[in-house]
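Take a look at this single chain in structure tokens; it is the form predicted on its own.
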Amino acid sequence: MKFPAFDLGQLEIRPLDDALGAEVLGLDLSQPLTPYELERIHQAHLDHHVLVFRDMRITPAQQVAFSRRFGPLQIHVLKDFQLAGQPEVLVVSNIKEGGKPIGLGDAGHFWHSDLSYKDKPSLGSMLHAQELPSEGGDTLFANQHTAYEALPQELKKLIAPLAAEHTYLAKYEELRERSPWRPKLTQVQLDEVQPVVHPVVRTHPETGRKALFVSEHFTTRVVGLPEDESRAVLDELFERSVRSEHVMRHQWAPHDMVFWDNRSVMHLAAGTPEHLRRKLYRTTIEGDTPF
């Protein structure tokens, strides 16, 4: 299917897929900001939930001062893969430097909306592309609206009342043992990623749309259900959260940044040949508590 692009002088916004995304071309982000420039940005994102922007050259500083934007950063946990001097930026990279990683190198190895597990999740992140691989490295996005419209109606009225719990430590020793180098978590960082209770179907802060809010790498029971009727719907959502009629494929090219709302889309990295390095830095905006 052919899309129309919407030419806003020299912003042009041009969707990419059936299910979500649009490029977002001739804009510099290194330079400042008209209010109009940042109101359609804004507006696309919430249109489009996932927005490329191409050849973007601007350095860590200017993708914090962008993100901030949209609202205040969060940090991530895992504080060993901040990029030196920009505490914000969290380096995803396989890359290895005198035996040791630069950066969080199985980042999104299971579907996940960021930060899902926080009282405040992410409004959404962004990932600036610095070294690529010449194979490999794609990231999927799933479109949690219209995986949420399309359950059955009686799935649909099963699940509006349910909430579910959220923890970080969900797959955390099972990415330990893929990736022997993830560190042990310290005491005050156990206390950094406690648990947290979400409605599996949240709203939209700011559309009013419904979304399934549950993800395979973070959720591990619905509240209030015995553990077997709580496995059964959760592995039933995730199946259908993920279904291709639902998903983009973003291939990377040099240079490229995108910015995708965690309250509409989870993501998966689809991996990278370890014999190919990848380095990202991603920065995470906070969103508000689901509801």
The other form holds:
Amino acid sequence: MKFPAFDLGQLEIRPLDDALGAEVLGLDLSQPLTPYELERIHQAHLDHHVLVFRDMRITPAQQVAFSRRFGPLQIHVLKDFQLAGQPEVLVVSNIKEGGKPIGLGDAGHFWHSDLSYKDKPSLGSMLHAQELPSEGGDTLFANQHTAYEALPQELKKLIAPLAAEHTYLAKYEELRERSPWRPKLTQVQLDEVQPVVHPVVRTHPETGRKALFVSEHFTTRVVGLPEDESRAVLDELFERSVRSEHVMRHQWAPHDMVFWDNRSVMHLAAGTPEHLRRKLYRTTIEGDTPF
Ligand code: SIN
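To complete the pair, please output the form predicted together with succinic acid (SIN); the form predicted on its own was given just before.
Next comes the full complex, and the chain you just saw is listed first.
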């Protein structure tokens, strides 16, 4: 495809030295994007899986508008942590005001791919930094394509036909014990998060590349295997999926916006010292049913 010269601007995609990820330079997300810019971002997202946009002075409404360019947005089941007036924005924060948490402070405590417990898990998510701690608070991303490609042939063969159950409830009670402010789910919320089954190895719908699609947070069992075999397969895959060679660490800088592909990576919040404040806004874009 040819683009007119006046459209090209300063946009540069600079790959990071890690297992994945790239910085997007020369773009202001508070301004409307040209079709050329949008297509470059889309392609970079497929190529690098995690995109970092530095120093983005954008409003929540602008984050929502940018996210919508990639698909319909998903609303998190924990409505308590929606941003006021902007239900598509989930507040991820350890801050308490008047003794009450303003956000989901322990989001990302276990490795996961966002909303893998839905029939249509998330295509991608964006996190925009609002308030950052002076230490800690990093986010880790693990490349599930390279994790799959590095598996021994025997293991690849074993898992090729397998499917696994994902449920939002897998670790919910454990998280509630650690974070008692997590609400007890209502029947309406429970109905929203019925368990689903997805292939253990999914094929990226746009690139055709295979990726592991099981996580410590949401995957409970391999369908059709006895409990002990299912546990053994999942434990082995969990361990292999987050080996250091597949992982990049994002150290947040003020106003960073990070946009990742949930079909290609898992992520983890590495932790923030309790006395330090951290707040980010998350939007989540709906994807396809995995195959
Ligand atoms: C998340 O899992 O979406 C939050 C990750 C983070 O807080 O670093």
